[in-house]
Every structure is written in C-alpha cells, then in structure tokens.
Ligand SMILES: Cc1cc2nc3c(=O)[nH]c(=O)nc-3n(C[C@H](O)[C@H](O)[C@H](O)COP(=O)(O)OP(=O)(O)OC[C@H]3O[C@@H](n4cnc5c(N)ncnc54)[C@H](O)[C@@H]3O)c2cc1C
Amino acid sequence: MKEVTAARTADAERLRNYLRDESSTFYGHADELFLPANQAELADVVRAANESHMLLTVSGGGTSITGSRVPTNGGAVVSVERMTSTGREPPTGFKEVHGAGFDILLNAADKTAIVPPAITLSALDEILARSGLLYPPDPTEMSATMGGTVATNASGARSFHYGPTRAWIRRLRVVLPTGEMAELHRGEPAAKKGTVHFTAAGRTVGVPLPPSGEYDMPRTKNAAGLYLAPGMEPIDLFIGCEGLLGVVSEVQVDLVERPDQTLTVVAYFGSCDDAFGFVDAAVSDSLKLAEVPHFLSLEYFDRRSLDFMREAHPHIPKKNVAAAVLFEVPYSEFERHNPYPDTCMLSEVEEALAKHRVVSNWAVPGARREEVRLFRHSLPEAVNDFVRRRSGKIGSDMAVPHEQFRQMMRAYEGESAACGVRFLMFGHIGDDHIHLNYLPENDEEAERAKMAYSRLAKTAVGLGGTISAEHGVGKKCILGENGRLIPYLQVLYGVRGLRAIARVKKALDPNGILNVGNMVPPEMLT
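Is it possible to get the structure of the chain by itself, in the form predicted together with the named molecule?
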C-alpha cells in the first residue's frame, strides 16, 4: 500500500492484540496496523486502502463479543486508539476539557459534547462528572470506545429509561470507505422515495432502501443489522453499522444532567413468577408510585446467576430465593446531610415489593454507586472469564416484545433443560432482553448448546423479536436447517434481507474494503 502519513507497523507482536476480541471465538490475521492520530490521517489511510483494494478492519476498544473487530479475512487493521482528541478549535459555546488522557469539547449550557472516537466511556464519564453531566448510554463494559459503541449501537442497563446509543447522537463525522468525509446531523431530511441522501465531500450520495416487506426491523431494542426503514434519517445508517459503511471519526453527543442520586435495590424473590410480576407492574406503571419518578433500569438475575456470583459476594441470600431484580430509581436529598431517600419513597418501594412477595432486599444509596457497578459487572466478567478457559461462551442477546416475554422465558428454560448444558440467565428484563449463557464444559456440550441456541433464535424471531438487542451480529454464524453454518443475521432477515444490506454496502463501498465479514458474508459483496 502506498505512503500514508499515519504511523504504521507490521510487527507481528504489536498486531497480535488486534486479531481477536472478547468473544474468544474469532481469530484473524493481518499484514499491517495503522494508527492514525487525527481525522486527516485516518481519511488518508482509508483512501489508500480503497485505492489499492486492500481489506481494512476498524478497531476500537476491542471489547466486542461478536468478532466484529476481528480481521478474519486478512488485510490491514486501522485502530483509532490514538485519536484521543478532536484535534480542532472549540466552536462557539464549547470549551476544551481534558481528563483521563483525552480531550473533549464541552458545551455545558447546551448539554452537548464533541468527542474523539477513542475516548472510552469510563473516561468520558469521569470528565462529565465534574460538570454534573451524564452521557446516558451505559453498556456494562466501560472500556468500550465511543467509536465502537456508535458502530454497535450499544446499550446498557439504563437504556430501559434512556434508550440505546442511537438516541444520544446529535452529529457524526465519518470517513466513508472511499476515504471521503461525511458529516451527518440528527434531524436531517428523511429518506424519500426509497432512497436516503446525504452529502460527502461536496457530492450527494444516494443509498437505496429495500422495498417494503423485504426488511422489517423488529419492534424491540435492536442492534442486529443496518438501520433501514422508510422515512429514516441518514445519520441512522451509520449508527449500528458495525463499521460496514464508514469509520466514525468524531461524535457529538447529547448529555443530561446527572441524576442527583440513585437508589439501587436488589430485590430477592422466592419465585420467578413473583419477579416477573413485579417487573410487569413496574413496566406498565401499574405500581402507581407517587414518590418514584421513574425506573432507570430493571435487571434480572436467575438463581443460577446468583449461585455464580456468590463466589465473589458470599452474602447473596440463598434460602428461598429463586431470582433477583435489580433496579435503580432517582431521588434527591430530602434533608441536609442525609444519604438516603426520604421515608415516603422507601415505604412505597417496600410496599410495592411486598405485594409481589419479595423475600429480602438490598438497598444502596447513590454514594456507593461504584460498588453497585462492580457488583453488576462481576457477573458477565466472571462468565466471560469462566468460558475463556473452557469451551467458549454461547451467549444469547435476544429480545422479544413484552407480551411474548414469558413465552420466550419458557422456551429458554425448556430448550436449555433439554440440552443438558449448564446455563444461566440475566439481563435487561425491563426491555424484555435476557442474556442466556451456556457454560459448556467440553466441545461436545458446546455443540449441543449451539443447537439449542439456533432453535431459540428462531423462536425469538417467530415471536416478533430480535436475535441481538445490543451486541450486534459481527461475524457470528449459526447452524442452519441443513446443519450448515449460516450468517447469524439471516435468521432475522432471511437471504433477501442480507442482500438488501449488501446493496447498501456496495453503494457506499464499491470496492468492498471496509469491515468485510460483518453482518453479511464476503461472497455477497462481490
């Protein structure tokens, strides 16, 4: 590849870190690594790759669990890790703020910030905390980068209240696969006549949308496949595109004021039905809580998850406990120098829980939020760690419409019991989005778990749900009808849907160089 200004290396050792991700199932190979330090260098790398028809895979924080950042088809890797500053003067109303090794441009009055793609969510949070502001999306893995979370439309526990990443992006700058820069704003003219238009480097780019009936997005929280819908805004093409359509080089996000304090409650229930009943009531607002403005999150842990967590947290109650629901509610100080919510609110929450026969509860005030975060994070981390040393994780990310939730849970239990592989379930129950994780002890068990998983994915789609609500699909494949592997996304959209994505991809990436292998198989792009 021709000369570029960005730093580059072909050192195998340096490259090694970029050949896998947190899934521990995908391994790739690459000839070179590019480390652009600013937007111009990044555009330069992409342009050069495009000109020499060289495959290029984008790397952010490397925390994906779908292989999406793994260069399975070879070529080169471009990592945005050195893009720690936006590299430009603050526009009026913005000021530059430093912290944790990054620079952002902050406009506190307008509650918005312009941030570089490499910034991690934890660093951004640290900087914003000082101004009492919050960037709401909170995927569990806070070492994920802004670029990566935009590319995967990440979401987290508080997406229950705040929605996914998509809802918080005001403006994006992307380097298109051709190396041209495009800038996309929220609220820009929507798609007309089956085409969505935007401008890049002074020319108008048109992207064909699939005809109706060919690509119906599920009506749940969703991170599977491109966002393609009649009347869509062009910015939505790039959010959740898994790097297929461009490299995110700068992001302007919306912010909110930090909730004053949050009360976290872990409620332990004697039966799953009690837990589900409580969640139903919370989601449908039938609890009629006068003192609780809203729930920020509603998370579920099944008995097996609690057993798993007990190693690190031995005090998790065991007797008569079948499941737990963790939820957060905002509150403000009711009396000077009192760390707790006022008694009316506490009583109301206690009563609501009692109605659903809660066995016991843990309550944590705002000041100890870090411990809560660690507590919650300890489960996926322990699971990932457990499976990394065994036969790899088979974890689901499906979500279904609320009315179908209990049926889906029965399917999870039924299939999993039948396949006889150890499993556990936890996740964002408020969004009807539970992670089912199999913990196979050996390859034979892994095979059985995969079969069960395939059937469950189909069940979810049959119920009007999605196969991936937050992690994306990346390079994941699944066992098809005939026992052959098919792209995971095919379960949701069928071959026609994949072709629709391929058409969009080809319109923006005629040479098929960027992040090839994500969502649709490479063959479909030629």
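Okay, that is the form predicted together with the named molecule; can I get the form predicted alone now?
Below: the lone chain, stripped of partners and molecules.
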C-alpha cells in the first residue's frame, strides 16, 4: 500500500485491541492499523487501499457485539478515534464548543450540531448539557462513538419516544470506498425509477434499488440490513450500512431542549399479562394522557431478570412478582399537570397501574437519576459475571409488530422451556423488542440454545418482525435448516435479499475492499 499521511503501525500488540469487539465471539487478524486525524487523511487511507485492492475494516469504539468492526478477512484496520474535531471553521450561526476532549460546532438557536465521528455519546451529552440541549437517541452503551451509532442506526430505551439514530441525522459527510467524499443532506431528491442518486467529487453516483418483492424491510423497529426502499433519500443508504458503503467522517445532528428532570417509575406486577396490559394501555394512549406527560421509555424485566438484580437491589419484592415495567416521563411537565403536588405519581397513571393489578412501585425523581442508572446496569453486570465462569451467553435482538408481541413472548417461553437452558428476558417492551438471553452451563447446553435461537429467529420473521432491532448483524451466522451455518441476514431476506445488498455494495465499492464480511458473505462480492 502506498505511503499515506495518516499515522500507521504494524505493531502486533497495538493491533491486538482492534481484532475483537465486546462480544468476545469474533476474532480477526490484520497487517496494519491506520489512525487518520482528519477527513483528508481518512480519504487518503481509503483511496490508497482501494488502489491497491487491500481489504480495509473500519473501527469505531469497539462496543459492537456482532463482529462488525472485526477484520476476520485480514487486510488493514482504519480507526477514526483520532478524529475528535470537525477540523473546519464554524459555518454561519455555529460556534465551536470544547469539552471532554472533543470539539463540536453548535447552533443552539437552530438546535443542531456538527460533530466528529470519534465523539462518544457521553461526551456529546456532557457538552450539550451546558446549553440545555439533548441529542435524543439513547443507545444503552454511552461509550459508543457517533460514527459507530450512525453506521448501525443505533437505538435504546428512549427510542420508544424519540426513534432511532436515523430520525436525528440532518447531514452526513462520508468517504466512499473509492476515497471520494460525498456530502448528503436530509431532504435531497428521493429515488426515482428504481435508482437513488447523489453527488460525490463532482460526479453523479447512481445506486440500483431492488425490485418490489426482492427486499421488503420489516415494519418494525429495525437495524438489519441496508435501508433500501422506493422513494428513499440518499442519506439513508449510509445510516445503518455497517461500514459496507462508506466511512462516516462528519455528522450533523438535530437536537431538542433537555428535559429539566425525569420521573422514573419501576412498577412490579403479579403476572406477565398484567404487565403487558399496562404497556398496551401506554402504547395505545388509552390512558388518555393527552394533557399530561408522554412516556419517554417503556422497559421490561421478567422474574428471572429481577432475581439476578435483587442482590444489588434488595428492595425488589421477593414474593408475588412476575415482571416489572420501568417507564419515564419528563418531570417538569409532570409537575405542571399533577393535581396532587404532594404526591409523585399522576393520578391517571396510578389508576392504570391499579387497574392492571400492580403489586408495588418505586418512583424515582430526576435528582436521584443515578439510582435508576445503577438499577438498569445491575442486570447486564450480574449476567456478565454469571456467564464469565460458564459457556458465555446467547442473546437475541428480535422485534415484532405490536399485535404479534404476545405470540412472540409465548414462543420465547415455549422454545426456552423445551431446550432446557436457563434464560431471562428484558428490554424495550414499548417497541415490542425484548432481549432473550440464554445462559448455558456448558457447551452441550450452548448448542441446544443456538438451535432454539435459530427457530425463534424464523418465528420472528414469520410474524412480520426483524432478527435485529438495534445491534445490526455484522458478521453473525445462524444455523440453517440443514444444520449448516448461514449468514444471519439470510433468515430475514433470503438469498435474493443478500444478492440485492451485494449489488448495491458493488455499485459503490467495485473493488470490494470495505468492511467485507458484514451483512453478506465475501463470496457474493466477487
């Protein structure tokens, strides 16, 4: 590969940190690491890799659990971790703001910011808080980088109200696999006659879209595969593309005013049906809360999850509790509409909880937000401690349409009981998106869990759902009908759908160098 201006190293110890992700499932190998400090250096690295036909894997914060950033096919790694500033003069209306080791360009009046790809969500939140603003997407892992969350269309608890990353991206700068720079704006001309067009380096790029029936995206919260739809905008090609189509070098995001505080309630129910009934009422707005606060999030914990959390939180009831629902409302609006100022719960919500036979509830005002954070994080911490001494965990990321949710939950319970492996369920019930975690004791149980997982993925798709609602698919595989491993995405879109993705990939990456192995197998790109 020719000389480039970006920092580079072939040191094996330095490279080791880029050969895996948080899943500890995928392991890669690479010859070299590139560390560009700005957009020009990044474009130079990608251009040189393309000219020499060298495979190049993009590395963000390493918080993925799908192997997306792992160079399983070798080549080189490019990390954007040194791109901590946009590196340009503020446009009119923007000012440069520093904080937490990063620089952003902020237009507080227009509620928008231009940020570098390396900035973490926690650092961005810290900077914006000083101006009373908020970047609404709330992925669980706040150490994730902006570039990585755009690449996966990440979401989290508050996506119930705010939606995923895609809903908050106003503009992107992307380095294409050829090294050319493209700038894409929300609201640009939509796809026509089966092709989406955009401009890069002064030329018009046309990308063919799959015909109707070949690639139909699920009508649920979804982070599986490329966004390919009639009438789509060019910017959506790159949000959630998992690095297949380009490297994000700059992001302009929309912002909202930061809620002064939030009220968080953990409600404990005697049966799962009671918990589901309360969520149904909240989702359908049959609680008649038009004049009172909206729900920011609706999260679910089953009895097994609560058992794992009880050591860290002994206040969790021990008897007659089958499930819990955690929900948030903006506290300032809560106070404005609360007719009972001496109480910390809206009367309408109290009545709904009572109607669905709540056992007890724990209400936490915003001033004690850290207690809620510790409550939420005690579950993954306890699970990780448990599986560390055993055979790992096998976790799902499926979501289904709301009307199919209870059927999916019955499938989770039935398959899990049949395979006989310990499990628990928790997650974003407001989006009909529950994480099932198998906790096998040994390799034999792990194999049974993988088979059950495969059947459940097919069930979710059969119900009109998705196999990945927030994590992407990366390089994941799954057991097919013949017992052999197949690309995970094939369960959702079939071989025809994978070929549609491969065609888009070839149109933008003719030499097949960037993030090879994500979504589609390498052999489909030849």
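Positions refer to the first chain, counted from 1. This structure is a prediction, so every number in the text was calculated from the model and none was measured. Just so we're on the same page, rigid core means the largest C-alpha set that superposes within 1.5 Å between forms.
K.L.:
My question is whether D110 is one of the residues whose C-alpha shifts by 2 Å or more between the two forms, given a fit on the rigid core.
P.N.:
No: D110 shifts by under 2 Å between the two forms.
K.L.:
Is P234 among the residues whose Cα moves by 2 Å or more between the two forms after superposition of the rigid core?
P.N.:
False for P234: its C-alpha shift is below 2 Å.
K.L.:
Any chance the CA of E126 moves 2 angstroms or more between the two forms, core superposed?
P.N.:
Superposed on the core, E126 moves its C-alpha less than 2 Å between the two forms.
K.L.:
Please give the CA displacement of E381 between the two forms, in Å, after core superposition.
P.N.:
Its C-alpha position differs by 3.8 Å.
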